[in-house]
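Okay, so here's just one chain, in structure tokens, the form predicted alone.
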Amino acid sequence: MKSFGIEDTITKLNQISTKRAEVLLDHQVKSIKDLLYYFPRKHLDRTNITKIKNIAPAHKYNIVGTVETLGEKRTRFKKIYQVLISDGTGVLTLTWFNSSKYIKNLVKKGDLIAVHGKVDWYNGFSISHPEFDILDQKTDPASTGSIIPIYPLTNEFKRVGIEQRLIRKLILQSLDKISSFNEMYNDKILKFHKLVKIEEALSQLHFPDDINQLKSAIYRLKFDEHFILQVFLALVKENIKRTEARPFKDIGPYFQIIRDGLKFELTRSQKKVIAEIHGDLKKENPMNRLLQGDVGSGKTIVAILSSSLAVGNNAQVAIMAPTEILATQHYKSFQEELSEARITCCLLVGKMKKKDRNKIITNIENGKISVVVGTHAIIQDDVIFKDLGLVVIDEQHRFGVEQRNKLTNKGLNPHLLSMTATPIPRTLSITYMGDMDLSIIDELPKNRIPITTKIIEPTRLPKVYAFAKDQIDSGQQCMIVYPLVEESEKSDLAAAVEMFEKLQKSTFSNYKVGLIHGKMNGEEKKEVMRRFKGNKINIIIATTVIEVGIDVPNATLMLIEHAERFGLTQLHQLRGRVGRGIKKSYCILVNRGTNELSAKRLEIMESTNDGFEIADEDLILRGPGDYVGFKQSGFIKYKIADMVTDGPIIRTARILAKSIIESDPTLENHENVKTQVIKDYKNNLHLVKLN
């Protein structure tokens, strides 16, 4: 007989006694459903078991078998732990080197283990520091079923006697005595888009009766969860689309005079790109657009003309750049090209005397500065802003959301463009940037040469340093790149200030070179960067300081020291500070490392220039949460999706929430989808925020 509601908490389940409820609570495991959405981290599948008289050295295999003999041994430099298991077919010793009193509070003799690594051979098969799970006598997977669900238990979990066998319990009552469960969708969705009901999904990622049925369930969980963002984020961009904004309908004077007084040929995919933003500047509702554009494409010049765009409608604009270093280029390139058409524009920053400041911002009051590019000194509160239509934000991921609030509050709705020459992986865009629209500089001018990378090992060093004097030497510049500043660990990672120091001194002594990191003050590393821009720097030492901002055409070599340290991305964005002339340009990246994920991370990075294809391939290796500026910011927590591997699902999601929203804005149409499971749903979410 049905008698438990899907709410009803926990406490109705038999064995569930107050010590055990206070532990799942701590767990965020408070109802029934919290309990049903307590999902498996793994299941083992009893047809990738392999028997012990099976196995060989070197291959990594799955094992089940059952604790003979345990105990520690002392050898003459360190202690070890070792566990002996039999399958009836032979034995397998495991192996733990200081871990003895962890393994020891989990393992006895007679335990029924499964078992997880690469075997080696030792005086018999053995696997050092094993994955492995306790497993019940009763559910062992030789008589039970072929699929056992593996649940994540803590400490806490099995002080209070919850093990594997009473979490499958508790989850097989709770699914036997439910009387109803909220579907989501309705027929016709299921249907069309191959869903299998909620209830049914529930018990086949519990209680899996084949491999395909666990698929099944294991594709609606994600689905559901992909899905209730995607319902959200069309939310959020149906608000803006609700929202009144000052349209900017005429192309005004600007525009044309700027174009056509370019130095250079627009690409197709600028154009493209230009004519995306003055469709939405047309509209009554604010822009909300993301621009992505690889380094070295061209996106400053877009955002110029769109600039000109909101000049030419008597609106003012304000850029927003991370750094003084950006900041100031953007200043240089802006002023380049308005001053063509006579726009007033100025630089605010930090640090400014304070007769420049006020007098700046009077005439941001007052009106008579069109463009205002800065830094975060644009979002001091004695900033006024006689009619702001425009906000530009680069680099747009490291900036919070209440920063980027800030300056969007100083104007009424104004459109908003925000840029990265970070590319964002595909699943990302749809996802953490699915509020917005996106478009995409997807060509780098005609003039650029492709910049060829190479790996190289320490020893090739001398090579690399004759190279770089023969650059110089032709009257090109080099650039020598360092993940820290100074030495803060015991490790042999050489620190940029100790490197400065010994190449000025030896390789390079007949050569000027200059240092700039970060914790160098505005002045002198504005000093620094205007010395290496006149080419009276030949050789450049850097931290990643230089990553953004740094423009430097007559710059054809780039050497990366330790670049197993730097991410993906990261990489890119530093080889993109070379290769921005009309040489031809090399980055050499410097291997000192032997981590076999960071060696392919560096393979990536000779193998192509293309920063969307890197972008994915950084989302592969490093996971979304570690991605350039999202883990800071907070990131999606899911239960079961996985942002790296999900595209498809995420853009069928994604699809199937704007036709809902489009056609039902308030979600009132339970036709559609039931709202109040929406809204019950999203608390199994724990997204931590979207910005």
Ligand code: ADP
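Residue numbers count along the first chain shown, from 1. We call the rigid core whatever largest set of C-alpha positions still superposes within 1.5 Å between the two forms. All figures in this text were calculated on a predicted structure; none of them were measured in a lab. Compared with the form predicted together with the named molecule:
- Relative to the superposed core, residue 465 shifts its CA atom by less than 2 Å between these two forms.
- Residue displacement note: residue 338 has its CA displaced by under 2 Å between these two forms (rigid core superposed).
- Once both forms are overlaid on the rigid core, the distance between the two CA positions of residue 63 between these two forms is 2 angstroms or more.
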Given for the second form:
Amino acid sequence: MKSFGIEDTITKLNQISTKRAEVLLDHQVKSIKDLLYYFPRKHLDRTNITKIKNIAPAHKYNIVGTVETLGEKRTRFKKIYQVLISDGTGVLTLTWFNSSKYIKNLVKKGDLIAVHGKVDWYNGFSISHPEFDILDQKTDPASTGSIIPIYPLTNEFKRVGIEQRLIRKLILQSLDKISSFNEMYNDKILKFHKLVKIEEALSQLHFPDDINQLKSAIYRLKFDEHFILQVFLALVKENIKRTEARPFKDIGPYFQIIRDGLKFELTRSQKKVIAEIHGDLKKENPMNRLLQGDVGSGKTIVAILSSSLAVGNNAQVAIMAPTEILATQHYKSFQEELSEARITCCLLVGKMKKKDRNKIITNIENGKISVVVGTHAIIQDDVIFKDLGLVVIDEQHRFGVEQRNKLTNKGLNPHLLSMTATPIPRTLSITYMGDMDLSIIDELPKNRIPITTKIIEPTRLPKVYAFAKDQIDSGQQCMIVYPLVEESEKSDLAAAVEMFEKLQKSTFSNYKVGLIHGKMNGEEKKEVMRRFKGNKINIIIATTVIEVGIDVPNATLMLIEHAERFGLTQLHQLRGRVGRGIKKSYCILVNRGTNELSAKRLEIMESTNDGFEIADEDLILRGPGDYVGFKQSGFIKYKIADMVTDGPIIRTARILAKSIIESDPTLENHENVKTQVIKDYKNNLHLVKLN
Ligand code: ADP
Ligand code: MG
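Here we have the form predicted alone; I need the corresponding form predicted together with the named molecule.
To see the whole picture, the full complex is given below, headed by that same chain.
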């Protein structure tokens, strides 16, 4: 008898006590649907199990056996914990070093256990630190299949008697009694994308008949997760498309003047990107474009030329950068080019004299100033624009959604150009960036000489210092960077200061050594930077404050201490501070780590200068958590989908989402999709207006 609705609470199921319901609720399992979406951590393929009599040393196996004896043992050197299992054809010893407490609590005599690992011969067959799962002892209809799901179980689960077997029984009961599954897709879509029906996917995921049906089930469930996100992003984008903005139809008088006055030829990429931006600015809905370009690829001039188009159509422009150093530097670049065309430009930062600030904000309000470059100071309430038509945000991931909105709200749906030098891994850019148009500068200006990168051990530092002196003696400058990890901020700062004092007194006593760190105030930092830029400082010691945006083409050596503590993308950003001039540059990474993985990571830096390649590697090694906007967006919670490896699925899901939204922007004919999107992304629905 089919009798449950999928949204009914799990208390309708047999064997759910109040206590169990409470524990399940703590794990976000409230409805029968939640239970069906409580996915296995992995599956054990019983068809792939080897009998102990057939195993041989040095090979990996899956073995299932019963625990016969277990206990701690002292060898001459250390304590070990051993579990002896048997499968009727032989015995196998499982050995753990130093983790006896943990194992003691997990494994009991008589348990049926599935283990995976490499077999050794050591007075008998043994596996050290195997992967293992405790299986159900008794067979029951729900656990006789050849591929068994293994669910994540916490201690709270076990406390109230929720074991693997019970979960399977509950899920079996649910699958059996649900009246309807709310299929999201119609038959045409299912067929076209070769998706199995949702009830089949769920039932095969929990009780697979064979490996191929399990694969189809996983594909379908991954597809759903990506699809919902893509629909959400397509809705955001659609919403922008239906917002009206002022089109900048003319090129205006300034663009040509500035472009013709440049001391260099724009790269092919820069030209392409400017054309894309110009195409957007002509439209009657606001541009929402992300300009991605490696450090030193020349994004600033693209922003300047875009600004000249806006001003040429009588609109104002705001450029926001995350630090004062960067804003000041931008201001100089803008000022230099814009003055050619007699466009008025000003700098607005936090610490300014009240009188100066008042004058500036008055002139912004009455429209005498066309272009404002600044920090967060721009988004203060009393900064009012006469007619803000274009907003440029540099290093956009450094700002929250709210700060960005605050700036765009100072105009009437202004066009938005976001810029970033953090290369977004390709798989992520098609998901997260789904609501933005993407422009990429994928080449450096031709005059650049590639930077040479070397990993060294600390013992080789004297050699590097000698090399630094050579560089300085021939007129160049050097930077030494210390990491600043939040929890040990103080000691890292101390390390930088200490190093500064030491190097100044000894190795570099004949040179001008400077120090810059985050605890200095804005004025002090500016002063140090000014002196470094003017080559009054030969060698600068810095914490990571210099990461963003400083442009000193005369610097040719970058030495990064404790390189193992940095993420690869961050190292890449730091490295981009050199190699900006006409002289060959070097980046030395001091590896003080002991771990093999960190050495491997650093090798990637030696092997490539391509930010995208580095980002892809970093993604694989560290996962997507660190990337642009992910922390802020917070709504990407996948259960089964994998951002790193699901590229092809994401692309297909995206195409489907786009085509649905294009033909049915309010999802009237796709009620089930709509419900799903609203449920999954309800916290972000303010971004989308469904009619
Ligand atoms: P980023 O993309 O990192 O912001 P910038 O815009 O600061 O890079 O440009 C880095 C340097 O390259 C600047 O000194 C800039 O003047 C110079 N530059 C930009 N475009 C070109 C080009 N096409 N040819 C030569 N130099 C260029
Ligand atoms: Mg820049």
